[in-house]
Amino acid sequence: MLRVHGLACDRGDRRLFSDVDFSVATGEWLQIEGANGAGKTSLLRILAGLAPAAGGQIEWDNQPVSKVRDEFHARLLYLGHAATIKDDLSALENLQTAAAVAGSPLEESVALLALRRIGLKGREDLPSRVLSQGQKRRVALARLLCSQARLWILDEPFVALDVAAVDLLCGILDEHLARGGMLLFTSHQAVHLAGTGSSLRLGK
């Protein structure tokens, strides 16, 4: 269970949001909504431990994250809005490098299966600089297929994807939820996921 109490965020002298409360349990998803500048990305970055909150508390399995930080981060996968793909590396090398940085070395056979399922068959060894923006996005999303994390936090995961890729990603997310995973994400488009879901709008 992820539970948030009274979370607040400041950007400079401006308060983006305050008194944010929600919880996400096994098999559940939460979509964060709001206008540009409402603080959607900031909220996800705070949850992922990449930015400080101006107030409030985040709990993981009924413990403050501050007390179980290592365990929480071990259970977490965060994918930001930017693809964060290194152009000099191939899709395969990017996937394996990301796994190594996260402390979970990835076998080449597993990485190749993930890249092929995400729609990059035949492009696994190409320099990422020659890939389209949509293909680069698929490289980043292939990390989902290699992850054992319980909590996925995804910032605009459907950006730059065509209709077929959106359907494919929804299927991957549904599988994660069916396995007892949890999901938080932002999206400017309507998506249909299985499991128990709800939405939270910032900047009401």
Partner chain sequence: MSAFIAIVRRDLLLAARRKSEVFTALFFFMIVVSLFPLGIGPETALLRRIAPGVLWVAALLAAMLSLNRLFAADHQDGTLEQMALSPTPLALLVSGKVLAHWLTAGLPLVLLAPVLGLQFDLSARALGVLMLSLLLGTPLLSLIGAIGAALTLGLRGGGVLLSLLVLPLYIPALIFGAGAVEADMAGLGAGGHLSLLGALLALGVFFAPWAATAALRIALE
The other form holds:
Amino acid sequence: MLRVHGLACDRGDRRLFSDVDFSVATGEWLQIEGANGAGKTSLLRILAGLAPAAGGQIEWDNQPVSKVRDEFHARLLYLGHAATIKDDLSALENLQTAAAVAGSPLEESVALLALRRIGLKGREDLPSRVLSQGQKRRVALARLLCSQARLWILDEPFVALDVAAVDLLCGILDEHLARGGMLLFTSHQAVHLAGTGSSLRLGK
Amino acid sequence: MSQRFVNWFKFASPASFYPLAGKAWPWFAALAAAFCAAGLWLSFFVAPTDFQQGEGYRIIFIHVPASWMSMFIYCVMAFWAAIGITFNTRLSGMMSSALAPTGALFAFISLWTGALWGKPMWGAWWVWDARLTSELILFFLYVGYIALTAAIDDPRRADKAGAIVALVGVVNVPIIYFSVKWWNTLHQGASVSLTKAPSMATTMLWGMLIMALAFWMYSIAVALYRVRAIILERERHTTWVAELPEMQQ
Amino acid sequence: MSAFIAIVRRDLLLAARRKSEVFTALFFFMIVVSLFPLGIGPETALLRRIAPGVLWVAALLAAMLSLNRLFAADHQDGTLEQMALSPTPLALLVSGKVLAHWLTAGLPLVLLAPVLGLQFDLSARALGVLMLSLLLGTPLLSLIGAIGAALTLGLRGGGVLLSLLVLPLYIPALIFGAGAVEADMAGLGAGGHLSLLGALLALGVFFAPWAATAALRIALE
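Next block, the form predicted in complex with the partner chain, ref. the form predicted on its own:
Shown next: the complete complex, the earlier chain at its head.
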């Protein structure tokens, strides 16, 4: 259970947002909307613990997140809008390295399975340099298939994906929610997901 | 005890430190002028002429206190950096960045006067003496700090990055000093040292100490004045700055 | 620990697929060293005297060439964020990156140095001490450099700034490293210099990743 109370964020001298309140329970999702520069990415980065908040509290399982930082990070999967893909590594190497850094190393067979399911069959060993933008995005999203994390924080997961990939991703997200996972994401488009969900609009 | 503790942190807020610094700096400036006058009088008119080095030695009354200050100010910067990192106080970073130019100035004065002293004594403007070399490296450290904090736009980030530089630097200063000293002995460098001037008279020591005090007061006055400017610049959007009498015109 | 190994492995793989970067630094090392006899003259006795210093300064500059890319790519593509969120402490992952940097930028210099030392007519014994001093010193260069690279991450003019910050901190390594070879050539024994260099390395291994991590967290905010 993630609960946020009175969260505020400054960018330079400017206050991006303040008094943001919401909570996400198991099996729930929250879509964060807002114009460009409203602070969507900043909000997600603060929630992930990458940036400090200017005010407010974040609670994880009824405890301030600063007290249970390690436990929280062990349960968190954060994907920023940068692709985190190295051009000189293959899709397989990218996926395996990312999973190992996140603390859950993958067997090659498991990683290959995930890549095939995400629609990269036959491209597992190509250098990522030759993949298209959408395909790189898919490599990054393949991590979702292998993740045991309870809370997913995804920054613009639908960007650069074709219709089939959007459907695929929605399916993956639905599965995660059905398993009792929690999901926070930013997106400009309307998304239809199973389970209870709400949306939060930043800025006016 | 706890009462005192709270009071200290009260002055850690820029809003309450600003008027305090404003009241304090003219006093320190006046003291600096007074000590400077006394020190210069002692060193130029009272201190005897050195029988070995003639009148030229009098430059140590500037050189030695400037070297002391340049090292001391770096330590103070590191102290503020440590405070800033531990307690996350905004003022500490401002103090560090207010002190850095003064420290760099003293390091430069020390190098310059060292060169002026070296010409008549050693016959060369620059000698790779251990102290002078360390002072040069200290000057580089100051320049690195100032360049880094100037290159970062966000003042909070600049403060934190500067704090790390200052702390890494202060750990390295003794290492650098001893390595340079080691290097110097290995290479049989200049053996005449400025502070080991033979038979230092008591008046000379007094002259140096009073000049050191003058430099202290000057550093404090300038740092306070500069930190006021930094506070105003960084807090210009806050209400307390807008309410200051000097902002009303 | 698996995350540490994954980072080292990935950085080595990346270096192996971009060999040109490693070779550029090596050629830089060779060229700088070869410039000195051209600038000073071919007198063997003089060259032998300046060799330790020249080789060390050149190695120091060559090791610095690749420093500003140490974290830059990871910062740009978001990998650094993933490293910061890893359950493995970031300082350990940073150590992994430093180790990979040394293996690709420091170790080749150590191996090439004796060949270049021959140009300066160094004895076999002096070449051995030179290699040993570089073996102890180049990891220190990578460690200190990582602090500078982390501090200047994403700044304009970061490369020049990096050298401004890092070069003064390299001085002890230079003094003890080049001093070891000189002391050995003067018949004084290099033991003292080498053990001091080792002590500095131990200090660096302990503190530098920590300082670099603190600097990276600032850059990430």
